[in-house]
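Next up: just one chain, as structure tokens, the form predicted alone.
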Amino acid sequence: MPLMDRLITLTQHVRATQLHHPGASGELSALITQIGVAGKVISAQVNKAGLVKIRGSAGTTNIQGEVQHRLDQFAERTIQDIVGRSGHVCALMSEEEEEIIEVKESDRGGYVIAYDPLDGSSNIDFNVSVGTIFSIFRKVSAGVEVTRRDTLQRGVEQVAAGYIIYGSSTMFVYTVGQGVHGFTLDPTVGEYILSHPDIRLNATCKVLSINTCNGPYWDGWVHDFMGRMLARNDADKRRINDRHIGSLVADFHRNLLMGGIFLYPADSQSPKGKLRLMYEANPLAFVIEQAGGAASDGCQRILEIEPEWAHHRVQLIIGNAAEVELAEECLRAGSVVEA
């Protein structure tokens, strides 16, 4: 029977592929389907956000100095109580919290999860799609204590990475490093199905996605890329489109399915790159890649980026591997000049 003549579950999924891993306990699978579990609930109470109060700021700022809204909370606690409580890992890395949340001995597992509770969220109010952004590793130092070892590793060392979007449907899109697999939450029957098998990012870019308000404290190097990208457009035909929706698990899903880049370089403001290695910039890079993709700080691969700290900022640069290609040539074009 054909793949898509036939219903497939994220749990049947997930445990099928960890089937070819001789040796696999089935721990990963199992936290993986209770990050699914926790993407339910988060779902349920973005899909009415505007019936309850829950909507808009709560007052607070995270880590980032930026302003928390209750539903970052209400993601965060249910990632904490799910992910955190399943005895499958050890410690919770999140975007909105300072220090790292270290599980109690006697419920800790093999595995550290580095996530983004809910990216996007400033445009929760408008009815713009958000989402949940992860990052798996395994521990890897010796006995139960939780050392640098196991919550500071590169990109390539990542056992699992994906997101969950919030939008018209809810999509869970995850790889172990086999491809890139997407799955649709049926709200009926509360099951992820697979809807997206084995997804491959278009080999033509179709879509350039930055905030270009950015424009005044952007480099040299990223105006001049502006300007090669732009100049596909002609009398004949626009080959390229400007899409920019300031969510970026929406714009990077939307590339994923269409063929574009996205670019976050760094600027005047923020001289050291705006978003995060360990909570956005690796899961992404890990699941372009997968797809056929490419992501780089302009210098060097993501994924082979030492993170200095938890919360290490990055210039952010994935997409379609030629046009993130174009934009480190551009980088080194603009370095020249200035030297």
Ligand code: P6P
Contents of the next structure:
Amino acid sequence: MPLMDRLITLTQHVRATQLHHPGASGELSALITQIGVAGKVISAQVNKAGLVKIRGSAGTTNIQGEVQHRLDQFAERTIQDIVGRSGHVCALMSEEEEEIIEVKESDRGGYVIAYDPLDGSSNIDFNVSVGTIFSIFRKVSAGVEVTRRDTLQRGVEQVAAGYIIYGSSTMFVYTVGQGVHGFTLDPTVGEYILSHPDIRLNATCKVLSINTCNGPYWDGWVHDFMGRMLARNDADKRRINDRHIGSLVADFHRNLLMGGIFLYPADSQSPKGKLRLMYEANPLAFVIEQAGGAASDGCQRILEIEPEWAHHRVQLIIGNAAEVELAEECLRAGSVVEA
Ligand code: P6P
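What would the structure be for the form predicted in complex with 6-O-phosphono-alpha-D-fructofuranose, given that what you showed me was the form predicted alone?
Below is the entire complex, every chain and molecule, led by the chain shown above.
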């Protein structure tokens, strides 16, 4: 088989998906490719963080009140420079920036991007996998002005979403609504090569991923859910394993490939939940649903939630649909008991 029949690059794959969209201008393909370029630049720095003076705290905090790491700031600048100046976006909504960044009019394109430039960054100094999460919406308002209608859209309106995980290898995982596809970066040639075509969530939920040390803060339903899940393990077999590394992209990616459920419930410390709708829950919800799973805030699909503002926090339950439904059932039962 000729070599080219074996290697499919990210750019080729994205272009092929757009061929199904009559009238596609190619702008979305170009935008996704530019996000990939930003990922290569960030990957190069993440993979040598221990060697250059780029690790550690930058001594500043972001809108979330989280300590910013030098790599957080590097990743933010990289995305602003490469994606912000691509000519394909009109606004950028970042975990690291309090305000939505409007691209100067001469450089504006037809899309809005929401992103977490380096999720899990508190783990960087310990060599734990981290990642960039992105969500893309089409600009919907007429004219060049960027309006709230363009930026605060529900997750169902996403035209593309995915993440880049900087781990034992760097992978680009994305969906445009035609399945989920994973590409592994070959650093020797600087290309993302299709390595995980049409990813489907393993039908069996093998992993339970939650920060159990938040247990004292949980509502009763979470304890009920945990009990129901752990009851699956008996003398015959351990059917469910606890895997939680505290880096959302790493926990999500492992569960996507193995089959599992991740929860970050609202609790007495984070009454609205900790994770953010626009650039964490929404993009991963798009991916998981495209892979055959589900994502909920316990009461409704993540993708149906009406955003209140750029840094809207939500309770996140994401993974195998049966287990997401079980969590919703426990929450409903718990609310009846508490009522
Ligand atoms: P906790 C990382 O800061 C992050 O945003 C996610 O990547 C991760 O899942 C979560 O926070 C961990 O939060 O409260 O368990 O340390």
